[in-house]
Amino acid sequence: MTTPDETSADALVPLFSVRNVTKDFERKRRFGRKRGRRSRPALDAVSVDIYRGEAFGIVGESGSGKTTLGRLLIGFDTPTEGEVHFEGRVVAAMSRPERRSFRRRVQMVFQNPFASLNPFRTIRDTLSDGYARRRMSSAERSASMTELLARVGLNESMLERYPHEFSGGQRQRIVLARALTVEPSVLIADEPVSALDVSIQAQVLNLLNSLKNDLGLTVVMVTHDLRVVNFFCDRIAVLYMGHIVEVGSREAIMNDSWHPYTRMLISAAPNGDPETRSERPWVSSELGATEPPAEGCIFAPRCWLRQQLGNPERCTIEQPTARPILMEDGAAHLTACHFAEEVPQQAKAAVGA
């Protein structure tokens, strides 16, 4: 698996480190009784490094289990089975002292502004709550939130307003403000763009980046558009059905994905140019719309591979893991497809390049 660029010795260590972790939700009571659990779990014997002071994002549909996924490292959720470790400890296992640290130290941006701030708090009381733990005059407390706001791009003056008083773009700037009011060293941004106009996207997307590099942050990045990922992200992860099916650099994923279902959620981003748009006949249907296989490849039912290597029998009988394969940078990338190495020519050969 890659790592970030630093070659100091913290820079190896991860600072998440998911191993085979399996996420099952039980469903909700119904006349009285469980109805059992799902038919297949939210994430299945996932693992994944995540390195400090890198974005890293995790992508795929909706229903892929990337919330999931960032529910469990923030420890909002606990696993079913396997460990998710920050700094080698066990987060579902941390004494109280350790897990206030950790809440502390590791916050969330949620993916709706307008539901995450309290409409009857002004501003000034939103961000107090961060301060509460901290020893500071009201004085310092003040001049503190002024220049937190500042730093999001906005002013002083709107600390006494109401949050139905600013535009969804303002609202997620004052949700990253209040993030910050506890000096977080890791954001875990669930869609944090995706409820905003396009142009507001890049505003908060080129704060974030500021952010990230101004404060050292370490940005976990959960979203379904690749446009986001490709703009800010180091490495990213790609999920499908509780499934991590493949991990790269951004370049690496971008341009040269190894994995048929990354090809296909590339091939399905909109294209602005009509002249160079081209048939995509791999994208067939949507996540859901076909029973996951009771063993094989969880992607076999959808695979526009598959269907042109002759429906090879491997791939309904035994699962693929990821496995690493070497680029020609040199770097490690992991991938779970049993015929990854004829990707790129089967895609190239898909739209007639």
Given for the second form:
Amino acid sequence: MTTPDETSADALVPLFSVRNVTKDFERKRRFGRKRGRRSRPALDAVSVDIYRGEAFGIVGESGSGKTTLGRLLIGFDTPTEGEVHFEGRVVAAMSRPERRSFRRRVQMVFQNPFASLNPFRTIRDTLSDGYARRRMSSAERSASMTELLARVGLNESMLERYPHEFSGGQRQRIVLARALTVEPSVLIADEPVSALDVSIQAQVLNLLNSLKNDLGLTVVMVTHDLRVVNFFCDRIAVLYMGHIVEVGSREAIMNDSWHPYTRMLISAAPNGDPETRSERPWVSSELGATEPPAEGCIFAPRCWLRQQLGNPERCTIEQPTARPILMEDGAAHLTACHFAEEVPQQAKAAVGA
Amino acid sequence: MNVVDTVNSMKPRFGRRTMSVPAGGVRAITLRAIIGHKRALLGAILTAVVVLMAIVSVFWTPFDPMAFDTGEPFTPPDFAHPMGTDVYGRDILSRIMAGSQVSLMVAAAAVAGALVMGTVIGLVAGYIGGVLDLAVTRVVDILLAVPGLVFALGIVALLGPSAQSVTIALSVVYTWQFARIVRSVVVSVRSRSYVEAARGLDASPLSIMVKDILPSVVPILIVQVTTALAWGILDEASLGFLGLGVQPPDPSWGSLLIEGRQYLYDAPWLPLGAGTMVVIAVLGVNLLGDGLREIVDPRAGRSTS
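Moving on from the form predicted alone, kindly provide the form predicted in complex with the partner chain as a structure.
Full assembly next; the chain just shown is listed first.
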């Protein structure tokens, strides 16, 4: 099925294509007008492409809409506006057979392994759901389960046990095994390690990494943890209050980002050494302390760059759209800032000051 | 009632005998599990005694329960009449035994019907949600606002007094209690990520309802079944008292209690036997249900080590 040309062609056609997606959880009032102040949608006109075979990270702080984006990708929620395409088909408008095949191709790894396994069902029962639609003899099924468990670092004897008999790391391995029962090509992992101990996090991430390489999976990693994306992801999208502010390669995002928010986010991450204080003069206020302007840049009230540039008017009257930045290596890099070109230089100046 | 609270109340307890029975699910209900659980065992024994008595009475009773003058009227308990005789000289033990058939059958059949109907209604309404759920919830609220006995009374009046009418009436009344309880659990479980995971694996709604959601309902259903059985026995007696249940001279525990009531000061043994049987049956069923709930819930603190 795979021809030599197809690999390069595939790399150009996005697997997931998110087009102008808005998700608003505000319920329509049945009577009269909406109460209270206008709510902000969880996602606001988000567009992003995810390619086959990559590890794509979606990062952002709490409430940035990253989990919502993940759920839209897998079709657990439907966008209020805009479309999510998977291989050219709209996820929310799939026919029954299309949806069935989509379900087999795209699987989810949940955040909390204590909530995502049914406490009343043995591991065998839980795994068997994925085999329900596959024609297999029970011997084949058993063999397949054993192989799967071995793949995630568990053994066959655990099949008859219940979830409460396992540790968090083991449970997350079971969750991974369950996702793999349908032999998917895409995993959407929503904070897959944030509920685990740090030592276990590394194990599970390594496992995820080797699964990705062995099975050729595309992994979408939704997380707040910059260490996780730095370890795991090829490309990263940074979300802020429902907007994608920057998309680029891991190196570019982590080391030379072109958006003031990304710079701030990365500088805010604690480094291991209490003696070396990270230079971050630009963290001016907490999220939510200031209501963003109705028009203009959503980040403007907290933006250090805007302050350094002397509060240009453009930031509060014109909403920046994600635009490509020309990188030296020619990589595609998108950023949503009017003054992105100023970022590297100004950041240096800010640290130096 | 919040499910999480219920589940939390079943968290580990100490001092339970350890067992090699695998914990969890309906499959955990084995003879060994019941024998190993003190309260369940006691409840099972009491329930078994009552049921056994009802079965035996089909084939044999010390006297014909309908026959007059098996001894002097108002004979206190003695060797020939362990429970004494009533105003017509009928043997009370025989009547209690025969009456247990009606009492248990009516209660069991009513609860079984309510269990099936209520579970289906609650499961479907809770899982599908939306307008259906809203409609069911409102209907249940309205029906539950009417006192159960009054509601049952109306149905029996409509159908004519008989054991069957009482069964149907109680069944309808209890259905809404089951539906409400099942629905409340389903709604809270529906959005759990393991249900979402099953949906993500393309499991059918029926499979999700039966395999993923129903097991969470079972522990609470068992408690509800036992409570309802106890109420069934009592309600059957109440309807009997109002003349709407089994018609005299056929015995049931309810009618025996009521027959004995007017002679309570002169012949206290008249209602004593039937009253004791009601207590034993209700206690046994409740203890058994309590034990089963702990056995079914895999987190109820029984270790396999």
